[in-house]
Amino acid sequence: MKKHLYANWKMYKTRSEAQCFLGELDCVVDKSIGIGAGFTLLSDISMHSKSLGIKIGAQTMSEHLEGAFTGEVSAKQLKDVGADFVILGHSERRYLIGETNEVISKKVESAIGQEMSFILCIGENIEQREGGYTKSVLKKQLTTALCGTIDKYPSSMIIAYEPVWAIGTNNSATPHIVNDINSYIREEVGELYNKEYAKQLPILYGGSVKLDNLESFLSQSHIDGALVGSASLIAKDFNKMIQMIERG
């Protein structure tokens, strides 16, 4: 399966400091690489990453398509100003907006009624881990996520696992943890969808990823990319990130 990098630039970059970092990135050859940018920037930056082969997307999105929800963004919207893609369930949305697994739920089944690519993350919190519940706490936020969706078949969905305990931390964990527990999500989307499915879905890891330590987790067998967060702000970084990724 071929590997695939999406950087998360959060709550960072003016249009001008997002132009310039573009500015900076080679063409890509492989079109698995994307940015997950504000919602300021998607307009600007979406015809430049278009001429780089690169897609950009949003970080999240309502879960109505429209109505009267100020300060809401829809999957229409994003559509409409060039997003590819949009991130759900980001553990700062979970943790610390509030988002719900129902609310991403909602938002999940908004993506694909809108044939929106979506990056659905799922993670478990230091008190999760240590109390030895990562994996029901997994199996939860994922089959709750997709609980709408079991008879479409999501073909643009890609999960990335991110523990919370190893996000903007020291902690990243080890290319081996991350791998069992990938192989053992892989093992529920097949549980919900088929093994077919599974095999072919994409599974990222973001938690404290950096070029130097990128390359140790593309090796495993189940980690088929990366969610780079403050890694990815630094455009020549980035390069080495995406050249890592076409290197396969």
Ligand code: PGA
Contents of the next structure:
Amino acid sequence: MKKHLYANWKMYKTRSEAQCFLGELDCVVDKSIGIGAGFTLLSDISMHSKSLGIKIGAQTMSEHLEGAFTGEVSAKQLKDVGADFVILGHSERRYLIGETNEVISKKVESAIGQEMSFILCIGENIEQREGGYTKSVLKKQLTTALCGTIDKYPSSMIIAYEPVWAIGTNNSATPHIVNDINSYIREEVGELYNKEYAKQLPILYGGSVKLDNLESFLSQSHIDGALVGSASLIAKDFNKMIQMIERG
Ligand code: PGA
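Having displayed the form predicted on its own, please output the structure of the form predicted in complex with this ligand.
First the chain shown before, then all remaining chains and molecules of the complex.
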């Protein structure tokens, strides 16, 4: 399967910083590269990023289509400013904003209804890992998030395994651990849908991925790419990561 690379810029970059960043990137031939940017950047950078062959996306969205939801942004509005995808269920939204599996499930349904591609993030925290609950936590996150979609086969879904203890800590999981977990996620997706669907589903890894460890993750058979936070903010590094992905 071809490898994917997605940036998660979180709450970083102004419009001019984002434009400077894009100015330092080479054009992308492969179409499996994207940047998850803040809402305020999307409209401004979508043309530039698309001209480079890079997809642009948001980091969350409302589960509602429209209405009196102050401060929220819908899938329809995201598409209107050129977003190609949205990140759903990131642990910073689960833990800092209080998004539950049930809310994430509604967002997944809304993304599918609006034909918006999405990256569904799942991952255990350190207590859950140390308590031996990693797989049961992942299963719950997965089955709840996808429960409304079982007969719809989300055609443009990507899953990112992002253990909370590895995010922003410089303490990435080992490629071996991730490969094992991603293989487990693939099996569970196979149970929910079917094995053929699960086989072609991109399952990424995120959590302290950097230029110097990306290759070790890409070499694993069940790791189909990476979702990169802090290291994706440096244009020179991100460009080198893109080249790594394009070389295959
Ligand atoms: P990190 O973040 O690469 O800075 O660990 C990854 C993420 O939050 O998606």
